[in-house]
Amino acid sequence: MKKNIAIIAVLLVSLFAMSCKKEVLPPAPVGPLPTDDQLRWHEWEQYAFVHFTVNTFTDKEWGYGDESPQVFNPTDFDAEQWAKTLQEVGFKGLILTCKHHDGFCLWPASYTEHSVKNSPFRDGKGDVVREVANACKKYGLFFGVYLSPWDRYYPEYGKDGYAWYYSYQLSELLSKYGDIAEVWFDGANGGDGYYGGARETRRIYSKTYYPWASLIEQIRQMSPRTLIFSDAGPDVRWCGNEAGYVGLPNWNTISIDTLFPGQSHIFDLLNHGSEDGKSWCPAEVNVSIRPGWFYHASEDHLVKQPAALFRIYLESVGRGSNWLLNIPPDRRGLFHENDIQALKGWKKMKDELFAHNLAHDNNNKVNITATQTRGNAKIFAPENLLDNDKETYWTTDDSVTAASITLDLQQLQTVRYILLQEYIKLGQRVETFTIEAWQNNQWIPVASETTIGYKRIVVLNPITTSKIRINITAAKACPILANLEVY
């Protein structure tokens, strides 16, 4: 009797304990967070850039402005043989260059003569805008435009009567196509023009001459999800160069209440981020497939080849960015033979060698460890990094922001890639970390880095080892990572 009394008090002791043992809670969110849209933006990755107007034609970069409509003739327009393309090879989207600074819209514009209406695709009657958000949406695509603030061709451009011209032409894109993505606002403004025949040179201050506020909230209201784009965000930055890559450190935080778009002295802000940012705003990497932005037949030879556009992916979604990738059609409205093959290419690699993830070896099982783990809970255990699942992570207590994780791969392997991602939802943490591998019985540094993000990959020279160790040595905060991959 007294034996089983004894064994009672023992498990209403252990009982009593367990109800009074404190909830291990996830840490608290540290600085400017991303929101729904932005998070769903991260995860677009790359998409395309399709710049197409009059200057197709007239073989031009930027058009004057008194191009005649009659020279927009595509032979064989076919929206749907882009968008097939972009999805075969994995892209998420596509924006278009609806008005470039040349003021020619690809749609048939209220306001302006100088459009589609007027020239002689589908006998004026058609309408690009329209037939592109058609495919987009036929073949899984988000669509997404370009409004040039410049325009070379209306007479109002750089007097008071432009600003409402200018908002009306957005209300119209915002209003008939659908749903809009991402707007983009290009950051060129003023100069010489044709301007309705005045042929003259007409400057404006960019911060002060659009009413960027009003265009915001126009935004807002009339398709709260589309992103904006522009040098100063406010929902996506420039990266701050057209040749491919954002910089290390890459902080998705900037300050974008002193920013307006077409400054032109905030290069390496832009390309950098700001580790004390006060908005999250991450960087948009733009970059050709070509010298040009335009068709131009002399450079169907200088088509970026699949490796250059390799290390484009690594230098932009590799740190953490997103990849807005120019593939101008030719004359004939289609996508070149020689991009098409040049971005199958880029896929085909891509592919292969990101074919088998080391961390995820179904034929041998992997051992995952950290230093230190949140309050010891399995809930935020370092087996999180391996599970697919990108709403779980592994973090460490409050107190500790410098901690280490062991992989161990059971065999020697080659490893080149490592793919990380901090769970973004609750900010952006980690500001420098070191890689090391095993041989010869100890570890060897092979990588010494910056930012995460939301996702990272450090390319590495080829080395074969059994054991990979990630030290995150400095953080804003306790580290929180949600995944890991090894290729």
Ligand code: FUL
The other form holds:
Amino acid sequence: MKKNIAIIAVLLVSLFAMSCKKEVLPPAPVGPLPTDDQLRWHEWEQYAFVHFTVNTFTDKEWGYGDESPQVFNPTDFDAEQWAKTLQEVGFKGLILTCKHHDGFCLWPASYTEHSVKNSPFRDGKGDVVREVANACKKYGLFFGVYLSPWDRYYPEYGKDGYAWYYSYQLSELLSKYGDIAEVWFDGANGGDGYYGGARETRRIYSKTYYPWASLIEQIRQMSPRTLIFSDAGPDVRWCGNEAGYVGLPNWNTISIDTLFPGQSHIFDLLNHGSEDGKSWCPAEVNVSIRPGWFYHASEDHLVKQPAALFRIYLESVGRGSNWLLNIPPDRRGLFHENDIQALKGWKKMKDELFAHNLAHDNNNKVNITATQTRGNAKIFAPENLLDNDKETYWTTDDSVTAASITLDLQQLQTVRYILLQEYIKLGQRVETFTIEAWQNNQWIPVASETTIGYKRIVVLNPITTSKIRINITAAKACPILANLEVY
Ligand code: FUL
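Starting from the form predicted alone above, please write out the structure of the form predicted in complex with this ligand.
The next block holds the full complex; its first chain is the one shown before.
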């Protein structure tokens, strides 16, 4: 009896002690944070840009604005062919040039005759924007719009009467075509143009000529979930080049109050972002699958091949940005066979290289450990890096900004890629990290890197090893990692 009482007393005391034990709290957020819509944006990773207008038929890159709407005459237009192709290769959406610099509108826009309504397309009754928006919906893709601020057709461009016209066009696109996921504001402003017959050079200062603040406000009012892209964000920024890469380091933060669309000389800043930036404004990498943005038959043999596309993927998505790949339809109004073949080749290559995640190999019972875990709590343990759940993570105590994770693969494997993801909901933190591989009873350095962000794919010289060690060497605050994959 006495013995039983003693056991019960011990149990009660330990239960009491356990309940008194302080709950280990998650780290506090650091720096600017992504909004829910920006988090959704990060998950898109790759999507298509579609440049299509009179230029497709005049073989130009920049229409002057004097093109007859009659030239716009795709013989076999099929937006579903675009959407189906994109869906098959894992692209998440499409952004269409509803109006490029030439001012020709792909929808029957009000207050202008310069549109599809005066073209032979569907006998002047067609609406390319509608057909593309519907095709996207059918194939589960998001739809976004590019509306060139520069308009080489419109007589009032460069004068006072343009702002309302542009804002009206924006309202048509935002109100008639269902959900608009992203609005793309181009920073290009070349100067000369047709301008209703004036045929002259009109220079504007982008910062003050376009009413950016009220245009942004208009989008927020009409379509609060639409993300706004420009050189200056506010939601997504340009990556500073059209060559298909974002820089290293790549910070998702930048001070957008110092930027405006159409600025020059800030390419480097856009390419890298800034660690102490005051806004979350990640970079989007826009690049064309062909040398030009519009279709030219003469470039049919210059379509980027799967290996080139894969490299761009690694240098955009693999560096924590999104990839906006332009695929220009031809004069039939279809994606060209060569472009489709290249896209499918890229998909196959990516799927094969990332087919087998060595860090998730259950048969081998991989083992993961960390030099430090926040409060020694299970909810913050390194195992969270391997559980396929982006909401769970490994993190350390607040005082720790350098720590290592070791992944024991339990057998020799050849490793080529290491994929890491930060838990960006609590801010981008990691400044530098290194990777080592276990060989001949010692750790061999195999990579020395900077930022991680939403996703980082580190390309290694293939190395045969049984253990990988990731050392976070500096961070803005305690590191928080949500995912680790090894290929
Ligand atoms: C540039 C434009 O001038 C090109 O024609 C193209 O639209 C590209 C995406 O942006 O600024």
